[in-house]
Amino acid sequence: MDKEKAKEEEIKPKIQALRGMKDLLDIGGEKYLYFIKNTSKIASRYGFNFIQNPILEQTSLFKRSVGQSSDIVHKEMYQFLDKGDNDVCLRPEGTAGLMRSFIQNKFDKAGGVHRYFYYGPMFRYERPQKGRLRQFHQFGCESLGQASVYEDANVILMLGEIFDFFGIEFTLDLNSLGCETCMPKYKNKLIDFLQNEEEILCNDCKTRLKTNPIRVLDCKKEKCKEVLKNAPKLSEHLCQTCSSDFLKLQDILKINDFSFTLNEKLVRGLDYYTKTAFEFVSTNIGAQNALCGGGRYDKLCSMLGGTNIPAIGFAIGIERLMELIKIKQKKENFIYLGFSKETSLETAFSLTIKKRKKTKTFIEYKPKSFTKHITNAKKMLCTHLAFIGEDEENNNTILLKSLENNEEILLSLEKFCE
């Protein structure tokens, strides 16, 4: 009977995470909380609040604001009716439901400027590989309310902080998208030039020709770069107001020293951004080279049925800066609580429990020689070992001994809680 019982266990297919999704664990986990940590502390001090949306959504939310003609939609949302019969969505991105919200809220009635940042899971089915996952998580800023282009040059400037504070280097890619004054006579000479190369594009290209042409122009294929290179450009057709917002930004950029590069190619893959848009590019990450992706999307509250808002954001992929982020702050304590005798843990468990209001503490519950409780604590990464052996327990003393330089002191147990 145990055969056939071991027999059968040995067939059962082994439970493992979904593809393309990934757990954060033991130094995976610890970047992830000290990235969140230090760019909420930085996102805080140039003015934005923190603000968690469901990861739950309503499917048609992404439809009116990412766009129908956008890859997200056509083909890489987790979409599904729910037990009501609700077509719902995870949450692909995270301007969305930040925008549902500050709408519901009736935020865009009340005035104001309102800043917001946020991270988390979303959710692409998309082909997994290296930085790119279907479960992903970003850290995410938004500016409503503010239509000066001196908010887009505060939003690239904390960027910049960002990723200095992480020594992750960078290049700044810009562009311009135009509005809705320009940007439909730049596409409709856009169509016409791309319909005399239509046989040449590539068969996505040829799709996005007919939903969403501005996409064309963010092709990576060589063939049609190369039809691209005499593509008219966005630039020579912007409206007098975009043209000079854009110097402007320009200019600010150029006062702090932030150095950038033109790029007439740079289009955002959502329908809701206008004017500026940007990407902050690492060479050290591989081929997806893009560590962060933004610009202006003043019509998007419109587009969802509130008032016309003029707003500015950027999400980073975590994932992408994972093998470049580098912990440098200094390390905390953290302190391997083990005793000789099962007598002493009463009183280990009551240190324990005083000395965690000021350090990590962990506690071992089984009595263990002095070695075996080194190893353990060497293997947990803590710095002191604090060891109850049959001397302290008599005398009311515990060792604390440093794992990083070997120093031994003999405390008394009121000592150790200080």
The other form holds:
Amino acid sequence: MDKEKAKEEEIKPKIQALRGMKDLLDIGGEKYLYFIKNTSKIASRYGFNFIQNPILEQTSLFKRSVGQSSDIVHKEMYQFLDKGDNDVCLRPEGTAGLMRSFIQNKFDKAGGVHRYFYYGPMFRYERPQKGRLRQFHQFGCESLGQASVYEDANVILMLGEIFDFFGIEFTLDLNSLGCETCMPKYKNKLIDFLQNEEEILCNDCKTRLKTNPIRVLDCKKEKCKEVLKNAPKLSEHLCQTCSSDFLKLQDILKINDFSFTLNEKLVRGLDYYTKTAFEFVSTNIGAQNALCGGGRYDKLCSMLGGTNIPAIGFAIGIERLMELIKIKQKKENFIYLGFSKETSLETAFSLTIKKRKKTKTFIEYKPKSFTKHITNAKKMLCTHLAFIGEDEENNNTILLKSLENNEEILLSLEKFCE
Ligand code: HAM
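Got the form predicted alone; any chance of the form predicted in complex with histidyl-adenosine monophosphate too?
Now the full complex is given, and it begins with the chain already shown.
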């Protein structure tokens, strides 16, 4: 490269992943697949079927479901006009798209219960920090068509099983957000109360008071917390049905030995919730400690133009689990196949193709010494080295060495492929 070209190369800015967006690679990628595989199995056992909705949707979908005044829609959407001037948005969560698809495919008219699970990337333009990314991955489950509070318990108990499977410790925060009968009445009472204290509230809460007063309840600022000590309590304003459903849910969880903490401040950041709201929280991962959030959203289907279908669901934030997950499965055999002479390449390649039908196998195409192959195989975390040296080539054999206990055996090529 001449000097000028070299200089040009030097001043080109390095291309890096966008802020708050991470590559899932190596052990992270393995853990992701391990999590998806095992969680999908549990969800299937509970009757959930896989669904995959588009990542890009019309912006209006999220405005009408997650809510105009929510932080997600108000501040965090990856929103743009596409080449056809359509106002579109990278999905910030999965529930709205799933409901759009449910209605579009007329399943809301079909009756019965529909349970779905999904996983994949979500996008929120938040300030990145540990446990908070701009592209993150969720595993979600949604149960549509079931009004029974037993379904709420079913979903919560399934989550317990999922976290137990991965050995993840958690606590469950539980609340009821009431319904369209009791919530508006409570909201008015809260507004009356907060208006008298408006001067003391933080600036965000002053805005929330006008746009989304219920969100004032989960403000983390000390002065707002102080004001809220005397605020009317949502639990004291639930209607008869919401109150008895919420008590029934608590009873079912107690009967099934599932501990929970009642948390009146748990209001969730999305506007579509009614009645049961919950979060699974970890004590081991720092400030962003919500492992999973969910709840009932009985009005979402009709809000989006469908029929009145009750629903409940949740989404787990997979990145937040990553450091807590330990892969506990028998280590899979992984063979590194190498040779010392170029003339062995054809044989080695055919053997690799055959061997891969049963066992994970890597082939190094360049001839190298035995010791060099061992070093490479160890770097790649292989369990075995299969080697064709000069003797092996002449005798149609292959040497198989365990990299765990150093045992070596000489095999015929047929035996090796068994
Ligand atoms: P959410 O509480 O907004 O609920 O998100 C669910 C989970 O996603 C959170 O508990 C957290 O673990 C993870 N999460 C959220 N934002 C981020 C981020 N910026 N970086 C990393 N992880 C994040 C929902 O999304 C609802 N759709 C859940 C639902 C399903 N409700 C009913 N059905």
